[in-house]
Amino acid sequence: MNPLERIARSPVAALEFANIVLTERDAPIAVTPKDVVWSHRATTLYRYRSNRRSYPVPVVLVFALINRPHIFDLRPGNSFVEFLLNEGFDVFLLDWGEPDEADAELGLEHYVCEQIPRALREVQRASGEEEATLLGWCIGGTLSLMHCAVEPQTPVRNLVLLTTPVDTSGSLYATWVARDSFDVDLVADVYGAVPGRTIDWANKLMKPVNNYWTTYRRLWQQVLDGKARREDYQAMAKWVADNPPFPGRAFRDWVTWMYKENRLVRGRMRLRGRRADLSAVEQNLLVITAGDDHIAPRQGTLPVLDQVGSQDVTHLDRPGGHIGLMAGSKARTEIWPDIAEWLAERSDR
């Protein structure tokens, strides 16, 4: 397109750009059919409908506390859930829901020692199987790892950790919140439930140019060139903007125990009086890191490989960022098949 053509197209492109941005909340996401299996307080366990289940060991998806788990099922054609179902897996989703101020006293122990074990019991009941796979992403991976570290009798056979914080020393987050001047108690006490938008704003400030300028500049260029993918952009933008509150106590626990004191990797994490001993983790373990991950950088995940007691340990490192690794346009061909193959080899009776 020559300069004159670009000038002539600009008014139309501006209207299309504005329409894409202003209607992103109308984008359909997380539409794969599913049924409620169990719920308690804000947490809900779903089971996705399927008539193609061929692997007996069910897969339980666990995401972070600071975003909705819809990223697992972003949109038709770009859905990890849809992919797993087509591969023959029985897929469950643990959704932390929308905590509010009534949930302010829920700490990490609530999720690790209560909700995950309860959900796994319901998975056993619904599937009729004795074992399951826990597949955790971001904080969801850390919670899943903690569960396996404190529950020696857990029914988890396979543990998959996607871009999971384990050793937080030297991370960008630690630079911000581990310093003495960051008063996590004040934040937790003032808010009760820390607003999701506040945490989203802080996350975006980690890469402000990319989040507040580059994303829109890229979309504008794509619109101008007639190459904009409305569905892709809107689905991701809608998910990014949906940030549930973070219960105050859980926020305090997470920042203090994981960033200020770095307890997990140092063997000092205790939940309900039990030590989260990584050497007690004996599940088949798949660890996936992303080369451009600034939220859970590779060096902060790798220590888990040497500390667990697992005999079957696999590490996959791929290009991409914290979210793009699993939800980007190349995920379907570059990482999803590897995960499915790994699971398939460890999901028979």
Contents of the next structure:
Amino acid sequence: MNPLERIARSPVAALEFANIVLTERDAPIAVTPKDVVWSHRATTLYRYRSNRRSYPVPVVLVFALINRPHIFDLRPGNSFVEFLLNEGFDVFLLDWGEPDEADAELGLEHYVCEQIPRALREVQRASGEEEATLLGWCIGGTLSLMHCAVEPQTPVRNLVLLTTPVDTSGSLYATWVARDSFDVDLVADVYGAVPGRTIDWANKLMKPVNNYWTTYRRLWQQVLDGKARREDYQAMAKWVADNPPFPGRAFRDWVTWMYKENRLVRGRMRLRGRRADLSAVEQNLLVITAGDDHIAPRQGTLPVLDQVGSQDVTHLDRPGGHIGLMAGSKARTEIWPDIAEWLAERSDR
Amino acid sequence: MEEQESRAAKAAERMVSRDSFGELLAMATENVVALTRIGFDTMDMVWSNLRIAGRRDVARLARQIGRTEDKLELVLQELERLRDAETRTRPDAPSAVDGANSANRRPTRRSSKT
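Alternative state: the form predicted together with its partner chain, after the form predicted on its own:
Then the entire complex follows, led off by the chain already shown.
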């Protein structure tokens, strides 16, 4: 496109660019049909409808307490849930919902020692299977790992950890929040439920130029070249902007225990009086790390490989970012099939 | 253009990863939260003096409802355990957890978010 054409196209491109950005909230995401199996407080357990279930052991997806789990089912054609269903898995989703100030007193113990076990019990009842696969992403992975560490009798057969923080020392988050001058108690007490926007702002601040400039500059370039993939951009932008509040006590627990004191990897994490002992984790374990992950850097996940008691441990390390690894355009061909293959070998009765 | 952008991105990432930036961020966070607290307290005082339920009152009520929901959940769980136990003791009963057998499948239960 010569400069003159570019100038001529600019007004139309500006209109289209504005339209894409302004209407991103209307993008349909997480549309795969599902049914509510159980709900308690803000938490809901869903089961995706399928007539292709061929593997008996159900897969339970657990996402972080920041952002919604819709990233598992971003949009038709780019949905991990849809992929798993097509592969023959029985898929459940544990959605933490939108906690508010009424949930201020819910700590990590609530999620690890109450909600996950309850959800697993409901999965057992709904599926009729005695065991399940727990697949956690980011904080969801850490919660799943803690659950397996404190519940020796858990029905979890397979544990999949996607870009999961385990050892937080040396991470950028630790530089920000592990210092004494970061008063996590004040934040938790004042807000009750820490606003999701604040946490999103902090996440974006880790790569400020990329998040606040490059994303929009790239979109503008694509629009100008007539190559903008509207649906892809809007689906991801909508998901990124959907930030539920983080319950105050859980926020305090997370920052204090995981960042200030780094308890999990040091073997000092205690939940409801029980030690979260990683050597007690005996599930078949798949750990997936992303080479360019700045939120849960690879070196912060790898210690889990040495500490767990599992006999069957697989580690996949792939290029990509914290979210791009699983939700990017290449995920369907580069990582999902490997996960499905790993699960398939371990999901028979 | 892209090269400059890439350089700026790296420089920004270096800046935010510095200890001094972390210190500034911690202080700025504390200031914002302290100001928010002053705002919340003032608004609560205004509502309270007007004899109107404020944010804090509503949150307190919602928390009580949440606790009631927790207790209800425990009761329901216990009920389910008893029902399972009873099913198991019946002579013609299939295995307790057998979703393939619809006769033994528990109806979907849901409780609403308050």
